[in-house]
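Listed next as C-alpha cells is one chain, alone, in the form predicted on its own.
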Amino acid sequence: MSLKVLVIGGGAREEAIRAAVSKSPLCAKVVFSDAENPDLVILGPEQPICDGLADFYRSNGIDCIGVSKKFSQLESSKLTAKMFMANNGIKCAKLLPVEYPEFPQVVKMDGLCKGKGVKVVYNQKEKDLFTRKISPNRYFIEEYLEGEELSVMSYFYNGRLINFKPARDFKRLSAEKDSPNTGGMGAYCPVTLSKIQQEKLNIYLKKLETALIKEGADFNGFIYSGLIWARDDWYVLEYNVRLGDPECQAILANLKNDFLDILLNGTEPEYKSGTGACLTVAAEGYPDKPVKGDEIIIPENDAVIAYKSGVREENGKLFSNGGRVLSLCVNAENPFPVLKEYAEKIVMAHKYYRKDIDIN
C-alpha cells in the first residue's frame, strides 16, 4: 500500500501531521488539494469537521480520518457534550445557575471558540466583563474545579479506542491566574501519573470507549479529552474532536512508530525515551491584537523542528501573520531549556513565548 495523503488545515499541528505521515512507507506522497485525487484525507481543524467534511469524503468513497458531523457536537456544543457525559456516567463539572453568587466559577461559551471561550471568574465584575465580551453567544456557568489538568488524545478506530500517552498543555498566556486563555503556549508528553491516577484514567477511557460504541459512533477519528484531577478522580472539562494544538506536536515528537500505520491499521503507539515538547512562539499582543508583519529568521538546528502557523512567505522571506506564529518541537530528556534557548535565537521583532513553562 502506498497512498496519496491530503491533510486539511494550515496550522502548525497540520504541518506536524504532514511531516509524520510523509515519513511512513505507506505514504507515496503528501498532496495539497482534492485535484490531486488523494487516497486518504486527514482532517486537522475543528471547523471542517463540524461542517461535516468527513461525512462528505466518506460518502464519495474517499477514506477519511475525521469525526462525523453528528459526533462533532461533542466539541461544537458543550451542552451536548454535557448530556453525552451524563448519559454515560462520565464525571464532569456541575452546571450552575447563571446568577450563582459564589466564586470562583467558570463561564463557558457554548460553541466553537478556538480555546478562548472559557474563563475562570473570581468576582461579579470579572463575570460581567467576560459575558459581555462573548455576547451574543450562548454561554453557561460551571462549578470551578482545581487540580492538575491533562490532555488525552484518543483515536477511535473500527469501534475501539486507541489512546496516546497523556500530554499536558499550557493554555494561559502567562503564569498569572487572570491571564487570558490562548490556543496553547506549549505542551509536553508523556505526563507522569501516580498509580491511582493511571488506574482512574484507564477506567475513564474504557467508559468513553463504551459510550461511543453505545451511541453508534461510526467513524475513524480523533477525540480529545481535556481532564482535571479533582476529588481523587478525573473529571472532563471539555471534548474536542481533533488532535490538540500544541499537544499533537508534543505527542508526535515523542512517538516512535509509524503514525500513518496507527491510523490505517490500528497499531498501538510506541514511544521514544525522553519527553516530546512543544513551545509556542507568538506575536506580542496575542491573543487579542497580535502584531503582524515582522520578518522572521529561523536558525538551523538538527534537533529542534520549527513548524509554521501564523506565517506568510513573500519573495523568499518569512513574516509573522497571526497570533501563534511558530511551534518549536523537540524530544529530549530535558526539552524546555533546549526550546527556550532556540526561541531566543529566532529573529522576530515582536516575539513572545513563555519563559516559565517546564515539565511539572
The other form holds:
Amino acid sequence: MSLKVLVIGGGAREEAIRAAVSKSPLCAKVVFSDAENPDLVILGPEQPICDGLADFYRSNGIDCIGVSKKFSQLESSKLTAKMFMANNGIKCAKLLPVEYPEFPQVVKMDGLCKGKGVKVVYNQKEKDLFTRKISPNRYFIEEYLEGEELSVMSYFYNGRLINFKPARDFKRLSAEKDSPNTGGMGAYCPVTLSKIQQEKLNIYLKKLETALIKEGADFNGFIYSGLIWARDDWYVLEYNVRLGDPECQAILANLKNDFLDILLNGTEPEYKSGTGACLTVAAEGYPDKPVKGDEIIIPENDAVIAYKSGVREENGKLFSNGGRVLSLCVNAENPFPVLKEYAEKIVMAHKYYRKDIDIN
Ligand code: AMP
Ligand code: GLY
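With the form predicted on its own in hand, show me what the form predicted in complex with ligand AMP looks like.
Below, the chain from earlier opens the complete complex, with every other chain and molecule after it.
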C-alpha cells in the first residue's frame, strides 16, 4: 500500500504531520489538493472537522482521519461536552449558577472561540467586563479548579482508543499570572506522572473509550483531553477533536515508529528516549497585533526542525506574516536550552519567544 495523503490545514501542526507522513513507506506522496485525488485525508484544525468535512470525505468513499460532525460538538459546544461527561461518569468542573457570588470562577462561552472563550475571573468587575459582550444564553459558569494541567491526545481507531503519551503546553504569552492566553508558546512530551496520576489517567482513558463506544462513535479521528489534576484525580477542562498545536509537534518529535502506520493500522505508538519539545517563535505584538513583514533567516541545524506557520515566501525570501511564526522542534535529553539557543540565532527583527519555559 502506498498512498497519496492530503493534510488539511496551514499551521505548524499540519507541517509536522506532513513531515511525519512523508517519512512513511506507506506514503507515496503528500499532495496539496483534492484535485490530486488523495487516498487518505487527514484533517488538522477544528473548523473543517466541526463543519462536517470528515463525514463529507467518508461519504464520498475517501478514507479520512477526522472526528464526525456529531462528535465534533465535544469541542464546538462545551455544554454538549459537559453532558457527554455527566452521562458517562467522567469528572469535570461543577456548573455554577450564573449569578454565583464567590470568586475565582470560570466563564466559558459555548461554540468555537479560537481559545478566547474561557476566562478565569477573580471579581465581579472582571466578570461583568467579560460577559457583557456575550449574549446570556451563550455562556455558563463553572467552578475554578487549581492544579497541574495535562494534554492527552488519543486516536479513536476502529472502535478503540489509542493513547499517546501525555504532553504539556504553555498557553500563556509570558510567565506572568495575568498574561494573555495564546494558541500555545511551547510544549513537551512525555510528562512524567506519579504512580497515582498514571493509574487515574488509565482509568479516565478507559472511561473515555467506553463512552465513545456507547455513544456510537463511528470515525477514525483524534480526541484531545485537556485535563487538570485536582482533588487527587484528573478533571476534564475541555475536549478538542483534533491534535493540539503545539502538543502535536512535541509528540511527533518524540515518536519513534511510523505515524502513518499508527493511523492506518492502529499500531501502538513507540517513543524515543529523551523528550520531544517545541518552542514557538512569535511576532512581537502577538496575540493582539503581531508585527508582520520582517524578513526571516533560519540557520541550518541538523537536530532542530523549524516548521513554518505565519510565514510568507516571496522571491525565495521568507517574511513573517502572522502571530505564531515558527515552531521549533527537537528531541533531546534537555530540549528547551537547545531550542532557545536556536531561537536566538534566527534573524527576525520583531521576534518573541518565551525564555522561561522548561520541563516542569
Ligand atoms: P479551556 O479552553 O476550557 O481548556 O480553557 C483554557 C484554559 O483556561 C485552561 O487551559 C485552564 O488553564 C483554564 N481553565 C479552564 N477551565 C478551568 C477551570 N474550571 N478551572 C481552572 N482553570 C480553568
Ligand atoms: N494547545 C492547545 C490546543 O491545541 O488547543
